[in-house]
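The chain below stands alone and is given in structure tokens; this is the form predicted alone.
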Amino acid sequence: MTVKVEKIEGGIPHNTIMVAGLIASVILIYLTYANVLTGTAYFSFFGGLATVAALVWGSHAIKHLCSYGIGTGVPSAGMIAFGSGVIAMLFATKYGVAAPIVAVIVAAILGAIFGYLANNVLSMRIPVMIISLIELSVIGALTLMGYAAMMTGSFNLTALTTGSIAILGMSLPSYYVSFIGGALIATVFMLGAIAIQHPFNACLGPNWTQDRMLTLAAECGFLSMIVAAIMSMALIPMGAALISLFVAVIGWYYTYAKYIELSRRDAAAWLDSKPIPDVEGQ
């Protein structure tokens, strides 16, 4: 038996955030397809924005799930989101332009299976477990696909597995200089998993407010996007990578400043104290 220990009073309903996050993420990933139409990589930054939208939705999905008294399961929820999401994302990449939709469908199926096992085999009996794991699996798949699209300029399997290396003035294909072959997928896996877990962990408590948590989620998303943009310099033209980096830095600065403003609003007091000095020999 589980008991819902808290609920959201006012604010944006979870279902609204879910629908908005899903639609925004899918549309933004599809906007990176403009790279194919124009023969450039300048639209890759839309993939990064897709990850931010998915992570904002994801932070609220974790809040929705963990409001049933499983706060210590936040890391597990984040990891299962990206563990199932990476399977769906990689499976979907071979379907070309339909990849984002296929990823959503496959991730939803995986999430439903994991949710059923959690509730009926592990006997967790959380009322929203199945729907929450469906959401988190889809979020994981879309986040990883967004990173892939931003860092490679595309979301198809060929772009993710094949790069190029210059030898004696000739450009030769190389598996090792790629999103998957270069293990960049492992790095963005952790970037996304940490970013989706942190906002609720940082903001939970008696003074929890929805807008502050969602703002922190966006800030974490843009901070991760900065790292991904820097890594993308190895895979796409420098100009396109710099556009992604510029967008990420602007987004991070705005959301960070907003988060500090909301933290000051919600704090009982704001004291600018100095760090406790270290005492030698202690």
The other form holds:
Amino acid sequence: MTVKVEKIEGGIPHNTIMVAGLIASVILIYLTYANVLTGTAYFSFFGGLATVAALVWGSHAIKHLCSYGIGTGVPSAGMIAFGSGVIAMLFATKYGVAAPIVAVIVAAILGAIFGYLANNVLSMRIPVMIISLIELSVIGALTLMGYAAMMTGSFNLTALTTGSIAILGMSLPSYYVSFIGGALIATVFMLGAIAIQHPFNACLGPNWTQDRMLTLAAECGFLSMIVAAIMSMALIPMGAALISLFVAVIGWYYTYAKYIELSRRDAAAWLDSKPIPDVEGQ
Amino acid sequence: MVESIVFGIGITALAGALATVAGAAENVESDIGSQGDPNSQVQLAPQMGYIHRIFNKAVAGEPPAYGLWIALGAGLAWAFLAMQINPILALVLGSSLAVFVQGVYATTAYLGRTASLAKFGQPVYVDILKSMTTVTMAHAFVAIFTTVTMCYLINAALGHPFPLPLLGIVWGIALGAAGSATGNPFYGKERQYQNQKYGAGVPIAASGNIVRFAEAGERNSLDNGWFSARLGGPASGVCFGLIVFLELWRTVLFEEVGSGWGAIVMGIIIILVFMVIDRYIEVWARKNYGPFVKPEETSS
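Which structure goes with the form predicted together with the partner chain, now that we have seen the form predicted alone?
Once more the chain from above appears, this time first in line as the rest of the complex follows.
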């Protein structure tokens, strides 16, 4: 289907959101590198903020792609974003400090290949397909890297595959108590994949508004960050995890209250225990 | 050897029982939230002029949504276990936090969907939001806790090599798929269209004209939960319970045969047996209930 059925009217242009999201999430992931420089884990929460920035951009990218009449494909757009993103993210963690940049480049290449396959081999012929899949792959890779940085304090492969287990009071290195060895990457995969598609999936319809959807995207990001912070307690020191949790709860509360306010603004009516109103023509 | 097989069969039975409860709770939860199959009609109804008081909380299709809830419950439980917390407490805490996330997603989905339908005059009902979300959360807790416990048993008692979160994602998607495929038609094709001759979606003109009024007053999603708890829920439960039971049963009993190939061959045999059963039921149902043979005579 190539007919554009929904227009994005007014609001912030997509390109602005894309550039802001890309720069913000890459910079925020790099800020977690302060952990390495200071030898602590207190800066891990920047990884969580990077995921929020990436998810806000991601929700708008899905809106951009799905405005071509892909209604039931909204959740699957989240899945392909993270499916291609996880490859790029894991590959990039081998490259030390350059990891976020490498992740962006590899994800963009993968996204272009998938977009080409979708458009030319599967003949979906959607004009923004290639660019959207490039964006979504980059978002998936950055979000997963953000969670990895937040939950382990670092974004290199050694840190992601090595945890420590306390046996008889001694701390021993263990693969099984790590981000990848314990398959926490599976949990954050689903956290991100649902969080990226939910804002547009929940707000689609004739009265879609951009600010409401983007607020919901931030809310989903912070909500995922809350549970990611709790899971990070097993991998990083408790103090650092509590900082992440604190930041996430404040961000979530603010965006959730804001989202309810915006829904109240946009809704036809806000009724409590009232019957179905009479509609003209019935 | 025999003892370990007996132990394995015991765990298999327990996991199957947990899965049955999970399937039933999952289906009732998703039906109260109009998730999956019935969702399109609930979403469409206001656009056709049928304003309703049905809860609409489509977070995603059921398989991805349950993939998240279970993977999240399992991931959190895994983290608590890694922090040396008692397993039962870890499973309960993990499931509770996952339910919190589920509840927040449900409220934002209802508010977002309804606010975007403002053009058609569909109001947001705050009482629906409060009463339905809590009921779905209760059902979701049962579904998540039982499935995560089942994954824990598979991992800790049967020695499955996958870590808890990975088992969670696999079985979560399976649970959502079982509920979506088995239970939803009871609501989406039957309950929503009780006032139509052959149930759902036969004439296109009936699209969106879902049942909105109850025996007394206006129908809400708790009535749909009550309806699907009788047939749809148990059917989903039996479906998911059988999937889990047969999957573990063939692994426990036949894994040693032919260095693992025994379990694979047994799996193929089970699929073939079910194909025969399905075909038999289909033919039997068509012969006994098929209304399309002579529609004029039966409908007049």
